[in-house]
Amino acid sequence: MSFDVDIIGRVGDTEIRCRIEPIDGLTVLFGPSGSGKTSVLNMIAGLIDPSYGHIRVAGETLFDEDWDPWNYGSMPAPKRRAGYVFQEPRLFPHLRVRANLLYGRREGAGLDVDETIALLGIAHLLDRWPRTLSGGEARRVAIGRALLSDPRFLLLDEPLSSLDRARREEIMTLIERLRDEVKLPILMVTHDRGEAERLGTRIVEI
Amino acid sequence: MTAELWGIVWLSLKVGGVAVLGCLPVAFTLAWLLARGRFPGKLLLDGLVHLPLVVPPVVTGWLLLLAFAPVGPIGSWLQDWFGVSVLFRWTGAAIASAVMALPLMVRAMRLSIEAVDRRLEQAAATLGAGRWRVFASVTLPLSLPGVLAGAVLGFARALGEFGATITFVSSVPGETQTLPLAIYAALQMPDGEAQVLRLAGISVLLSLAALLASELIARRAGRGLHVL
């Protein structure tokens, strides 16, 4: 069970159409900039609503234009439990790294806190303020924060940009592990054909 | 300093402090509505909030007098329900100061709420935070420097309040005679120069301290540092 998306939406003057058939594994959203890839992620995360269509993830309906009117057809973002790694880290500047990581922490998460921290190599950053982190460090903290919120699915918006080669390899291995072992449905946006082909179970062009 | 002088300073601080504390939740709510709200009449509300800034203070004081007089809409209500009147009382002076400080406080708070990055609130929402948690854990702490700066600015404004206060609650020594009113009263006395000098000195020092505090808070915020 994975992403089952068929939506038409409008952001500004751009009409966005996206159709993703439900297939297990990692779906790569591939396309030129300005084609609305990030908007599709925002719609699945519940930050904006499409005009028509439906969004289902792992069998659960998150949006349906024909839904009962009390919910306005849309599940609120906090209830969707998306693990959303935004293009920019969006760490909370008034909280230290540790508090950032634990912000969305839910008990019974599939991933252990210490294990996740070790996996991302951010143990030495826990007491730092976000503004003192490098781009790659902030990115890894953002990934950790999303993973520790016990997400039902992952939305990754160019998660490998601004990382050096070694770190890139590590994060790719982590994503593969989440895909194959934890079996999280993952939707990933990328510009890089190589990344797309290595990680993607299938590639959706938009 | 004499006991009389201390009394005046203490009264001014009390009036200013109560005015700002009482005004704080009102100002923050208004600032929030103006920064984030979408409703008809927003422009009108914006205008009303800023009115005390442009209307002559005497007019504001007179309007307060009409409202809080025993036959006025708020005054009669206070009299009927609580048996109190704020006329010629320090509480009335605090109300006048609060009304005059409101526009400044709302302005500072509104700017700081508008400066909060909405994308951080979105990130909090995807992490499972409902509206109240987003507000309490992201929006409020990030706008706190502006809220504090606004409060300090409002306090400074309240310390200097004259026109609305003297019109509304008159100049009663020991009850409504705050620093500016005491200075004015001393000026009317034949040999009041020494007293004027002392009061004016204290007044300038207090205002300067408040202004510096406001500036410091704003600067810390500007550098992205954390007030708390």
The other form holds:
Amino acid sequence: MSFDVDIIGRVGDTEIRCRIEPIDGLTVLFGPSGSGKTSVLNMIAGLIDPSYGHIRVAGETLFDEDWDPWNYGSMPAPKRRAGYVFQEPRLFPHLRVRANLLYGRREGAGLDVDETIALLGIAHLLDRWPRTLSGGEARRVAIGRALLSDPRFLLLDEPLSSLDRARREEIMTLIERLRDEVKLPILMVTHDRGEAERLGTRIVEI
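Hand over the structure of the form predicted alone; the form predicted in complex with the partner chain is what we had up.
Here we give the lone chain, stripped of any partners or molecules.
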């Protein structure tokens, strides 16, 4: 259950190169702002395509420049089933927390609703509106919504950004639990060396 990525892509005038060797656990993409980390996540999610190379997750090919030329070598994004948690939680403001969690839920997901709520410790938030949540609470709900979509893998884009020290510790502890208990391939972006060293099974600099 791992990422196998070797790609070259271009976003605007910037060429992006990334190689991730297969290894189980949580992979951290580490580097300064503007280095292309989020673009790599978008390529793995299928939101943009690389120019060359391949992307495989848990042994399944998502992109290959020589694979299925009629489809430009790329599996469509919905079929990839990426659980993507963006830098901003992007919760629906007109839906309470419970409805946000259930949005896009797939039947037969590896984690059911009650298990996910217990894992994230958000039972007390279910009737709240997104605007009333702290940054850490909103991140928890966003991660829960991603888990309930029955993803094949998780992509976390700067999940600790803009949080105070207490909330950062709360979310880091949660990510450690996801890494150790849920057993999904996880790829996380950060520009913080301490976060990378604490959470990453392997660090890939970009």
